[in-house]
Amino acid sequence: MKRKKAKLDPIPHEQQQPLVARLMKACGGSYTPEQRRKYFISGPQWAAAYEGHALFHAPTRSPITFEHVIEQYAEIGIGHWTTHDTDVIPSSKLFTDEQDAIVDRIRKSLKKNGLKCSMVTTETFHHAVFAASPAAESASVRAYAAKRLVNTVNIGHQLGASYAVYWPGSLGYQIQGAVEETETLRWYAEGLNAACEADIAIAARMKRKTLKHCMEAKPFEPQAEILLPTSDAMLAFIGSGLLKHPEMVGLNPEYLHELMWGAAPRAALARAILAGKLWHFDINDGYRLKHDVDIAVGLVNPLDWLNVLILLRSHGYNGPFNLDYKPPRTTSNWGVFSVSFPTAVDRFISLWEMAGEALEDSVIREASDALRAGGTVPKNAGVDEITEANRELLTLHELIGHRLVQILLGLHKGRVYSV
């Protein structure tokens, strides 16, 4: 029977906050501050400032502070801060006193909100003077580019910071022989050296540890082809023989970026744990084969994510965990922190809790013991025979992945539907 729809009567302005806040509420499933700040969850100025701008797009919310970010941040219950140059000193005032007020101002509300900057990281795509990359034929734009990243490093041990990220989306081209691959990559190299190399000297003056230096992949945009579009290839990069400290030198796996191009995430993050690079990573959402939609993450896919962290808890991962997503457009400045970063802390929160579960499980170990061991196998034997002795053993890998669905869903505790 086909359920008769009710009149709706539109909601005035001043109940639909009271509204959202109950429903919220009434959805349950949400940490205290306390308990979200044990995890190392970092967030991103760029993030929540976010104001629902992209092409064709215009804003949808209005500019905030990187104090009430903070402050935000605070009441939520992330740790941790993070941030680009420019989202918080405009490109005129770098490098001039300004700059210095504004660092100052930072460090006083981050001390004041009990907040930590876990990580700094350079714009290298965005303003003009990066239309040809960081790595531009010209040496002029080289030397500002390597100028920006030493100064991103400096306001980093300023502010505490222990990472340094670097995401080189304009290294490409849109036109296919406009550039010669080698050269640009040997002179992203020297911005890559120049950081490093002024990190060594500014942290024996402060008598503080190096940075770890993150590369950050993407597979497309900004440039229609992009010379260092995977971690893998940023593997690859690392080892080259064209950076001075190497061993300085990691990765910052974004999800969403691994998955854009067709891959499997949790794929990347292994070769990276095997190369000993997963230092940072950036956690979203979204979909295969599609552009950058930045959506929190456990929306699109949750059973991925729980395989994930699975994979990162089984090898001891300790790194941040940076909420690199964009609050939808159509969520308002007020819904930003009452849902959308709660909310995307909490979903990570129970995912890396029923990742130990996962661990834990009994019919998992059992089944993962088994496979391991094998079958019996005669002296000898034969492909015909090893086959025949572990065929029954395979049906397992269905097993295994239909209790992480129980695990994701709370069947393993018994939960079932009336039928």
Second form
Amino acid sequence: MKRKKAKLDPIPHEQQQPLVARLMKACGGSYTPEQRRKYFISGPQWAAAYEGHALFHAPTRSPITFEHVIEQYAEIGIGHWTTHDTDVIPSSKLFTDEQDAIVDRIRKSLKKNGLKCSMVTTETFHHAVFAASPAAESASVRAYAAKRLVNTVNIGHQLGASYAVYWPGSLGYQIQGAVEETETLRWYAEGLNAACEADIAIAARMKRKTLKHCMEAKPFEPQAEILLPTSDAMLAFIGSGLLKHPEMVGLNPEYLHELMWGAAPRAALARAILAGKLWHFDINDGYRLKHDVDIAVGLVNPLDWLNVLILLRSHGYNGPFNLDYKPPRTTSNWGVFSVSFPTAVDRFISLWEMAGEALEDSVIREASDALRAGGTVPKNAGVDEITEANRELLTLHELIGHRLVQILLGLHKGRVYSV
Ligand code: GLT
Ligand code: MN
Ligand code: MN
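For comparison with the form predicted on its own, would you give the structure of this protein in the form predicted together with 5-thio-alpha-D-glucopyranose?
Below, the chain from earlier opens the complete complex, with every other chain and molecule after it.
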């Protein structure tokens, strides 16, 4: 954007938040916290508390507590909270009285702010003990990993969660030939089996339903080679016979993770739906064949997102939408809750509403019906006649695309641009 050079006065620190707040207000289009709470949207502890650090990046934000995150989510109208075990309990305090005290504090904070914990997940990728993955050759590492998964299931029940997520992270290798893939996958299954068996016992004891155990794939990072790189690989794993309770295990696809390997996320979701395994969904955005940048939903691919939500709405998906994204490093601590989260939630809701509109749209309906009706074909028609009979109808594909973009850009409501 090139503009005439004007002398711009520096903006003092104390005027910066008011400036951002004023421009945020000028954007308009915000939903109320009550409207936002109607959706099964969850906010991860790790997303809000992300300090902007990465391999080449020093943190740009300061640490925040789970109490603060829960309070801020409540104010925005994000009704659910999700967490890793070690987002809130330091590794050294797991399995101790201190763990119980922290879980108690979380319970109180959720209650005070009217939030629910919907999902818990185990960090089996960051700590040095998982350098060779949670399914490492050493039985002691695997036993520890299983103990961690079981502990998280327990915490999940204590907090009233319904879902557990598994991102295998370091399940793979940097060095070719050092890992035997079938053995590693068998060992990985043992961890999940331990979690499901423990869940059955805990749920019975607490008179609760068992959790929905959801696997999450990512094609690259943090290992060079990943053993379960895609949701499809995980579907094959769930059906491989290695799991004792495959009916308890489904998927938590992440939008960007499917896009990263070059897939069409909507097609990946469709395959999960057909398998009856689309149980949880991490929502964000990003670019094909790049890093896991975790940009907020709809900021890069709004049209694709509209189409994803059309698919989910038309199949009655009613699981969580987990805001698994990283507020940019350029956003301040204050900006995370006053810009990042409210705008992400509102873009999601707008796209969800638009998806409903597209499903009802008379142009799209008539065009889709016509395509399904097909052309009039004479009996015993040959290939050329069948082709000809449908030829003109097929132009409707492009017309539907045009109409979807009209809906996305508001052009169908008479918005026009003229030079
Ligand atoms: C990690 C990963 C995310 C997963 C989290 C769940 S951990 O941040 O990149 O996509 O959803 O363990
Ligand atoms: Mn994720
Ligand atoms: Mn990601």
